[in-house]
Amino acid sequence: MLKEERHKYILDQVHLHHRILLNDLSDALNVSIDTIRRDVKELHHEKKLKKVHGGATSFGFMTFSKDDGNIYLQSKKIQIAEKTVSLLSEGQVILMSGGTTNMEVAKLIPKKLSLTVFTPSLHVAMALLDHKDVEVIFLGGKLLHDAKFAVGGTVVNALSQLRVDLCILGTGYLDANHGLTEFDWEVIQVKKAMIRASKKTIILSVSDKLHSVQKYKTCDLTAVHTLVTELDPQDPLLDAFREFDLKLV
């Protein structure tokens, strides 16, 4: 393996994790810790990333930022986001999940975009509450501690009184065969019920996570309307997807 290869690799999992332990690195690129420890400290000086005792963190890792200020993901959500957007149009009624992708979303729609946007994320309804021509419904429920997301059955029950044009789904793992797979299955539940309630469903994914799988799926690639990456819609990454019937962005 070439040197070059290593780096981006660490690069490409410190911005994944925000951290990386020096022996999962070793361990991972079968080479002695030796070897990564002078990446690292190579990363380190080119201030590529943070060198700490025992690992390393991704910069930003120390900022109190709840999302993650990762500037390298940071990025390319913000990529993402801007193409979102402009899919957007005066009075829609639509639905937004959660992730940081889609508070990216939230924070760059105009000022002057009127819309009425439903959400069960604590994250995203804060970020459109800046706006003051956006209408926000939060979708209440059981919220998980983590993700700051409201689940369970009183959300799956006001989405399916919902018809909306649009439904805007952020984070989540895409691959051409499974489809969009979750790890969290009360996340499902809802997902689901929000396809279900629009007309036309976009997905946001940063490339990172296009051809990876977890546990659970929300649906199938059928059901999906539009793909928004960072990429170039012509980029041979997207290639596996264009066998189905949905808009590359």
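Show the other one: the form predicted on its own, since we just had the form predicted in complex with the DNA.
Here we give the lone chain, stripped of any partners or molecules.
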């Protein structure tokens, strides 16, 4: 594979997942870790991504705002957000995780819809403040510098006191056999607690993330009630998910 092709793959992956690991890129591209390290260093110097210990992050992962017009696959994420907002109803108490798709959901919540939203995402909490009829409760804890996402025992303990109507989870990696997975162990613990604290769980995923797997499991699909993608629910790309008691939207 040419260097230009490797660089394109790396940038596609970092924009899709926001953060990637060097080892995963080495395995996927079947090249040495040193080659990947050099590629990432070059892309870092070109200001196309940010090199971090063991991997890389997208700049949007650290700095995106509710007004950002440069979100990767934004049109797909807006479609997902539109579908998700249609599932909300007056007076619900919900949990929302972070990520660019949940940011689109936050932007599209109808201005007169009264909700209570708990979130460990500083980005999502700030976006929701634009809605005067939404009561926003930030679940504070140790804040991850890149993701602006609160983790740790304080957050997990607070979640153990809740029983909300709905949990809306952004997706890192999603596969029919392996369920919802991530590579950050602390984020996993918070997402597990969010699922336990909710009567129903909705996961949001662009189709580009389907059939992808990471090291640590958040949950099996048996714990999920609804999967929202930008696809038509009858799309063949979703066939692997039909064996589950799962609503496809």
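Keep in mind the model is a prediction, meaning the values are calculated, not measured. Residue numbers count along the first chain shown, from 1. Whichever C-alpha set is largest while still superposing within 1.5 Å between the two forms counts as the rigid core.
Superposed on the core, the two forms differ at L21: its CA moves 2 Å or more between these two forms. After superposition on the rigid core, displacement of the C-alpha of F241 between these two forms stays below 2 Å.
Comparing the forms between these two forms, the C-alpha position of I10 differs by 2 angstroms or more, with the core used for superposition.
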